[in-house]
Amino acid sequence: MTTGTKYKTAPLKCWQKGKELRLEAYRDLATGHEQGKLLVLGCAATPYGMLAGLGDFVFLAGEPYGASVAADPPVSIPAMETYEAKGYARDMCGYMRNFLGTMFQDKYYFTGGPFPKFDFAWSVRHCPAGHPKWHQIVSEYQGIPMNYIDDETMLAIDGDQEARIEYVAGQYLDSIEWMEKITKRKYDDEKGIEAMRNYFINEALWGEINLLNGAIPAPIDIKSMFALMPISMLRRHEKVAIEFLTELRDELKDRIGSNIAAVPNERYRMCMLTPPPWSFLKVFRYLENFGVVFVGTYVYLINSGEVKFLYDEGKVVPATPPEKRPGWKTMKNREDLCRTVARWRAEHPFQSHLDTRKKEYVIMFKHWKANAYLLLINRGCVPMTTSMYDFQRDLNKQGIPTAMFEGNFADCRDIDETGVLDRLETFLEGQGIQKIQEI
């Protein structure tokens, strides 16, 4: 922690390239069939650069666009309201709630025009709570196909690796067939290599990109890294966000070399185990008030991208693309793709065992070099909830302080945000951390 120090600060210069990619993706879905491209929804663990084997597509992962809509409650709380008029439980993923009710109403998000018709869905199953149930609202809904493959969560823990790594991959393959059938196209093989090849690039840059923020003062604060990532989300099997977060990474590392900082008045250092709540956001810029900046969240660095953890040494490095790590093979098939991504799934740390990911929580709170975490009691996510009493405890136990506040990330009706800035204010008064006064 540092105190009494103003460091200098300017805006990004990569931030409007930035923004106009990000819509530029939501854009396209409005007018990707104008285009002759395939509309595919999925879910964001989706290793959706495969579908580029069947030519030109749009991918629309739910979480990023139902984040989108919770963040602007005058459309949120309208959607919800439809969502649940159907008679479907309010309990629900909140992602969920915004994308469905939205679709309901027949008003896409980004454009104020009709929802887009995808062409099927496709997807890892990865949440349990919600991704197979809604995408199934979708295909009952509009009348399109869905197609999942069975979650390798866990794949790495015990037993038969490699008998699983087979039995996924064999889904992956599986699917291709599905989707050849269904599209009437054939699947190109080098297409999907290449996609996926980019998909691989672009999640190291991205987790690489999180790192940085190790530095003191952090180059970039929370609040931007959440409108920056809905590129390495969406766009991850694109040679142009590769481009572009490599040219984000460099200036990162150019504004630590010259000492340029987030937060001009940074003293304290705090981050995140889940996604914040999307309605509330001013919370961090508040929070600056107190010299508070927010370095990154769990969630997001191996959601949208992956690092490798050193865990005999309690260290963390950027990750490596599959086919340059020792022992993986070059993909020149669809059956070396298939069997690539199945074990690049069963080995990232998105997949890794609950003591394990306790772990990973203090590598990166020290990494960071932060001073405490902020949890969110998540009422719009019962799965990202359920530990989250232990996680505190554990990490209390580590010497890590932690504040925690009850809320959802998805529906600003949950969240009291007067008793949310006075909670955090008396947790950091109590480490004592006051309000900036300004001379």
The other form holds:
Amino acid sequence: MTTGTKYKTAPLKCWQKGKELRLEAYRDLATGHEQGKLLVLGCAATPYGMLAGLGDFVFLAGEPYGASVAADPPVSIPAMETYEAKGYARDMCGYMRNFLGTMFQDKYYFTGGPFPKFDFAWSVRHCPAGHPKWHQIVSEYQGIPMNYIDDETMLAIDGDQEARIEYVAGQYLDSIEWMEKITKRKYDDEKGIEAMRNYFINEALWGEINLLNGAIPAPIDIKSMFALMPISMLRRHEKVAIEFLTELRDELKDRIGSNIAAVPNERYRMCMLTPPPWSFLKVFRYLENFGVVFVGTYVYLINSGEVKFLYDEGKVVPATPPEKRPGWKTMKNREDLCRTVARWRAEHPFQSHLDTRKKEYVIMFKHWKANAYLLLINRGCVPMTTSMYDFQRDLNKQGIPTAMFEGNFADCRDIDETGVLDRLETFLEGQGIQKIQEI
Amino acid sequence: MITAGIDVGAKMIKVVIVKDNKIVARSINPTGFEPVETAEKTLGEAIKQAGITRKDVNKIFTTGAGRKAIPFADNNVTEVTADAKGTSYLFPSVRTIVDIGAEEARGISSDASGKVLDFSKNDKCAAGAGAFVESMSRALEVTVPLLIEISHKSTKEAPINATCAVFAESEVVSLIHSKIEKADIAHAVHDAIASRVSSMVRRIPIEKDVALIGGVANNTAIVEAMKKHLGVEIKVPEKPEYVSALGAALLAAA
Ligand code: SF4
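The form predicted together with the partner chain, contrasted with the form predicted on its own above:
Complete assembly follows, chain above in first position.
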């Protein structure tokens, strides 16, 4: 058996720094109140930089927290059993079940200490299966107020988009008043604007980092991206995240210039549409035995990251922060802030209609110079499974091979690891890809 | 060149020996709890049948759920690859293969050379596989051959809706209590399997000709039901349970 090594490899220089920044964000939640910071809960797509107008804060996006717990079965299983013992259903959002389980256990995953008590929940609501129910349970359990921005309306494909932007901007304005009332703090427009500027820059940087994996060999593998992603997901409003993501981006450019690969035996490139099965990340390492490198997943390109799709040209390029786009105003006050955020959301690929998404999937496949998509029928997330067979058919029609498996991305009890590996080996065998080494 | 293909299935181990592109021996035994010993024994029987010695066998390839557990094999291939190769040898015109085994069902789209173009499989449920037929025959207290025989005599439709083998069994019990004829229930069992397998197979492009292989292809009631659900004629080879082992033997010779 040969090793099939083609490229030189090296660890990421900024890896340790990234790990510390990620942990710092999670640890801050345990000590935030002692530092006088507000603790706020919401979903990962919430423009939480706006909260900076109230002063220092720590924002917990429930999804990456749920993913971290799910990736650790000895913690995740008792957490989910605690959740189930309260009478909640097993077929709900997988992230939510892990999150709520540790809340009911009063065990915060990153410290083992008490679960954070939030000051309030503030979130956009784009998922009918998870967010509202999730935050409502926390709100009732912890006795905290919650407020939701109904931005699902942005998903409509026809009608008056301007009216929709006004409607959502109005909700942001109302929610600022609501936050002032419940926190008894005065909202500082300047601080809110500044933090959202950072947020936009970080999204564009994370998008650009994802795009750099179009290089052959890929400079970073998907597992490392998953490990660093919480920085862009949880600290998007901070300058420290801009510094880190800039450093990471520049390092990746250097690696591309020096032909340094994430996977030295790279010979088959795959990408995904959704998050991975978190308890089974070793699948990526295992597939490296076959020379398979995973170059990216669409969902994290547009959730915590932003790119610009040029549909007519079939291309994708890094995004420009909104204020630098032609025809956009510089934000000067909270009305500008709310309108900019609402319009930015409306035009963000996160809000793309399913038919537009199909085009984006193909563009990304070509950009990443991938050989196949890996698709997940996810028993733990309805929205990210909706239309998956339709997507598969569409990709196959365009000559894009797909491997598909079913399982829960956040419940290790609900994924057949042997079956998944067997399926993937079968797929690779059909593609003429055999095992080349034992790692 | 003499090669052997061993299909280490969930229920049965099958061996095919191929000499100069011709099948010279076949052998089968229940897998049991000692698959390595059973594989050794089944291979020995096939070698004897072929009138050769172990040393005459140039290469051994395994396939099936336990393919990686056989230490004396030279290599292993997945069932999908083996199925496609074996079927294209028997029926070069076939482009869609449906394999229903004891625990798993598969749909495979392949080209004339037996190269896999696409495939689909059932997940984590026996409702579309041979184990389901056996569990339903137990529920009806008839043997599998009798279940098949009476199924052909059915005159009325009786629905089984559950997509899970366990729930389907309780549906069968309810049908028994509702005094539905055994023949109609037997027919409903086969229809339910065919319906599930067909919807799984439809995830790949269904192109003619279509072949049904695997142990369950010996069940004529399933073959009839599959024809109805897929709306096409279906080719069934002689001894369909050996096709994967045959494919492995042919791939060993390639
Ligand atoms: S989109 Fe999926 S992961 Fe996110 S909250 Fe909804 S169900 Fe959970």
